[in-house]
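Here you get one chain, nothing else, as C-alpha cells; it is the form predicted on its own.
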Amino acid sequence: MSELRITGGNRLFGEIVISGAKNAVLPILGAAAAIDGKVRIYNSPDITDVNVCAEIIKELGGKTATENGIMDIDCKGICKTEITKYTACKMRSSVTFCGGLLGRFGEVSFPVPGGCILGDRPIDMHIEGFKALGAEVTCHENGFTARGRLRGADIALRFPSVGATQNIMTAACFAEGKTTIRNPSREPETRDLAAFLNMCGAKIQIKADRIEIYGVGALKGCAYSVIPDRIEAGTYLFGTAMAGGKVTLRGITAEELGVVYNILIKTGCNIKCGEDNVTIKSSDRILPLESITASPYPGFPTDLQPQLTAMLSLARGQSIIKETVFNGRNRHIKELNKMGANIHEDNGFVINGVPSLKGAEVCCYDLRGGAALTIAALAAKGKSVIKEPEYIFRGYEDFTRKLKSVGADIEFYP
C-alpha cells in the first residue's frame, strides 16, 4: 500500500508556483470533445484527473498531446459516443464530457460515474437538463443514455450545482434558439467554462441571476489559458498558517481567493498580496471562527472545508463549520482526531482548537480530506504516515515537491 511519510514541525519558507485549475480545466476537457477540430489548452495541470480526461478522449477516437503544461486536443477524429465503465469510473468528471457529445452528435451513453466518495452526488439535474433541451432519456440500473435534437429552454435548477451547469451550457451551445439556466452555477469555473466555449464560437452571456446561451449549432477550435487554482491556493496558506513561516504563492491574486482571503484575515494571519501573487506569514496560533458554512460560491467551497477543518483544530477557541453541498465530506474527521484534534458533528462540525496535534497512522479517503491530513501532519510533533495518498494527486500537481521546495519533511513512497 502506498503512503506519504511526513515529519511535522517544520516551519515553511519560500515560493510555490500555482498550477492551473483542476476545477476549470476538467470541464473545459469534457467541452473540448464537442469540438471538430483542435484545441490548444495552456496551464493545464499535471494531475491525475487530467490524464483520465485524455484517456477518455482517446478512447473516444480523439487524440491528445501534453508537454510543458500545454495541452494538444483533436477531436476532429471522434467517432464514439459511449463512455465505459472502465474510465468513467475513475472520475466523477467524467460526466462533463456528455453533454458536449450530446449536442455534437445528438447521442451520449453514460455508465455511473465514479470518483471521491463524499454522500449523495446524483446525476439526476444534468439528466432533467438534459430532457428540458428535448433529448430522449433513458435511465438504466448502469448508467443512461440521451438522444435527440436538441432545441433552447428555460430551466430552473432547483440547486446551483456545478456539474449540472455546465453539462447544459455546454449541450446548449448546440441546442437551436435560446437557452436560459436559472440558479445556476456562479463558480469562477463555470465562468471559465463560458469563456472558453465563447473563444470556440458560442455565444454565452452570464448574468447576475442566470445563464444564457444562444445555439450556434458548431464550435470551432481554439487557444485558452486555464485560470489559477484556488483549491491549491487555499490549501498551501492554510497549511502556512498551520506549521508557520512566510510563504508566497505565484500566479494567484486576492481577487481570485475570494473568501477564503478573508477567513484568513479573521483568523488573524498576516497577508500581503501583489499583483500576481499572495504571501502569507504566520507565527502564532490563530483566531477561532465562530462559524462559517460551506456553500455554493460566493460561499466558502466545500473543496477547502477539510483543510479549514484541519486549519482551526489549532485555533485559540471553538469554531463551527457547516457543511451545505456534500453530506458524506466528513471522513477526515475521525483521522483528524486521530492526530489528537478535538472535532465532533453535532449540527456541523464542532471544532475545539488544542495546543499542538502528534504525528499518527491516518488513511487518505478521498482528495481534499487527503490534503487536510497532510497540512495537519506538517504542523503535527513527530511522524505521520497517510495510507493511500493516489487521491491527492488527483488534484494537486507536484503535491510532494512543491512542499519539500518551501521546507516541508515529506516524501511518497509508492
Ligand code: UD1
The other form holds:
Amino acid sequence: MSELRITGGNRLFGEIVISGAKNAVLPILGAAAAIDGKVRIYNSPDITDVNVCAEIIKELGGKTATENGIMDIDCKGICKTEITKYTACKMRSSVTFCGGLLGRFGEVSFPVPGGCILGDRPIDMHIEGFKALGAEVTCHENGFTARGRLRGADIALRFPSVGATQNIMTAACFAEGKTTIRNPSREPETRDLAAFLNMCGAKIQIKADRIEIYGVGALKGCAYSVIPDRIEAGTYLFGTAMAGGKVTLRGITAEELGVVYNILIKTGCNIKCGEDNVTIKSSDRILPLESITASPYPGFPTDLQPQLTAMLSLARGQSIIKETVFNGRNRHIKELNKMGANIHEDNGFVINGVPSLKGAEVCCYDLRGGAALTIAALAAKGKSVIKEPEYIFRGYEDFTRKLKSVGADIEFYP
Ligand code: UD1
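Moving from the form predicted on its own, what structure would you give for the form predicted in complex with the named molecule?
Full complex below, order starting with the chain above.
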C-alpha cells in the first residue's frame, strides 16, 4: 500500500506557486465537451482528476493534449453521449459533463458517480434541473438517461449546489429562450465557468441572487486561463500556521482567499498581501475560533474544513466548527485524534486545542481529509505515516515537491 512518510517539526520557509483551481478546471473541461471547436486552457493543474476528465473526453471521441500546464481540447469529433461507469466511478465530478452533452446533442447517459466518500451525495437537483429545461429523464438502478430539446425555464434550487448550478447553466446555453437559476452557487469557480462559457459565445449574466442564461444554440472555441486554487492556498497557509515559519504564496491575492484571510488574522497569524502574493509568518500558538460554520460561498469553504480542524487542534483553547454542506465530512477527526488531537463531535466538531501533536500512522479517506492529516503531521513531533495518499493527488499539483521546497520532510512511497 502506498504511503507518505513525514517527519514533523520543521518550520516552513520559502515560496510556493499556487496552481490553477481544481474546482474551476473540472467543470470547464466538462463544458468543453459541448463546444464544437478548439479550446485551450491555461493554468490547468497536473492532478489526477484532470487526467480523468481527459480520459472521459477521449472516450467520448474528443482529443486532448497537455504540456506545461496548457491543455488543448478538441471536441469537434465527439460522437458519444454516454459516460462509462469505468470513468464515472473514478470521479464524482464526471457528472459535470452531463449538462453540456445534453445541450449540444440532446442526449446524455450517466452511471452512478464515484468520488470522495462524504456522506450522502445525491444528484437529484441536476436531474430536476434537466427536467425543468424540458428533457425527458429516465432513472434506473445504475444511473440516468436524459433526452430532448431544451427550452428556457425558471429554476429555483433548494440548496445552492455547485455542481447542479454549473450543469444547468451549461445546458441552458443550448436551450431556446431565457433560463433563470435562483438560489445558485456563488462560488468563484462557478463564476469562472460562466466567464469561460461567455468567452465561447454564451450569454450568461450573474446577478446578486440569480443567474440568467440566454440560449445561443451553439458555442465556439476559445483560450481561457483558470483562476488560482483558493483551497490549495488555504491548505498551505494553515499548514504554515501550524508548523511555524514564513511562506509566500505566489499567484493568489487576499481577495481571492476571501474568508480564509480573515480567519488567519483572527487566529493571530501575521499576513502580508502583495499584488499577486500572500505571505504568512507564524511563530506563536494559534488563537482559537469560538464558532465557525462551513457553508456555501461566501461562507467558509467546506473544502477547507478538515484543514482548519487540523489547525485549530493546536490552538490555545476551544474552537467549534459546524459542517453544513456534507454530512459525512468527518473521517479525519478520528485520524487527527490518533496524532494527539482532542476533538469530539457534539452538534459540530468541538476542538480542544493541545500544545503539540505526535506522529502516528493514519489513513486518508478523502482528498481534503488527507491534506489535513499531512499538515498535522508536518507540525507533529516525530514520524507519521499517511496511508492511501492518492486521494490527495486528485486535487493537489506537485504536493510533496511543493512542501519539500519550503523545508518539509516528506516522501511519497508508491
Ligand atoms: C463541489 C466541489 C467540491 C465541494 C462542493 C461544495 C467541484 C468539482 N467539487 O462539489 O469540492 O466540496 O462543491 O462546495 O467543484 N446535493 C444534493 N443534490 C444534488 C446535488 C447536491 O442533495 O443534486 C447536496 C450534496 O449532497 C451536498 C450539497 O448538496 O450535501 C453540496 O453539494 P454540491 O454543492 O453539489 O457539491 P459538488 O458540486 O458535488
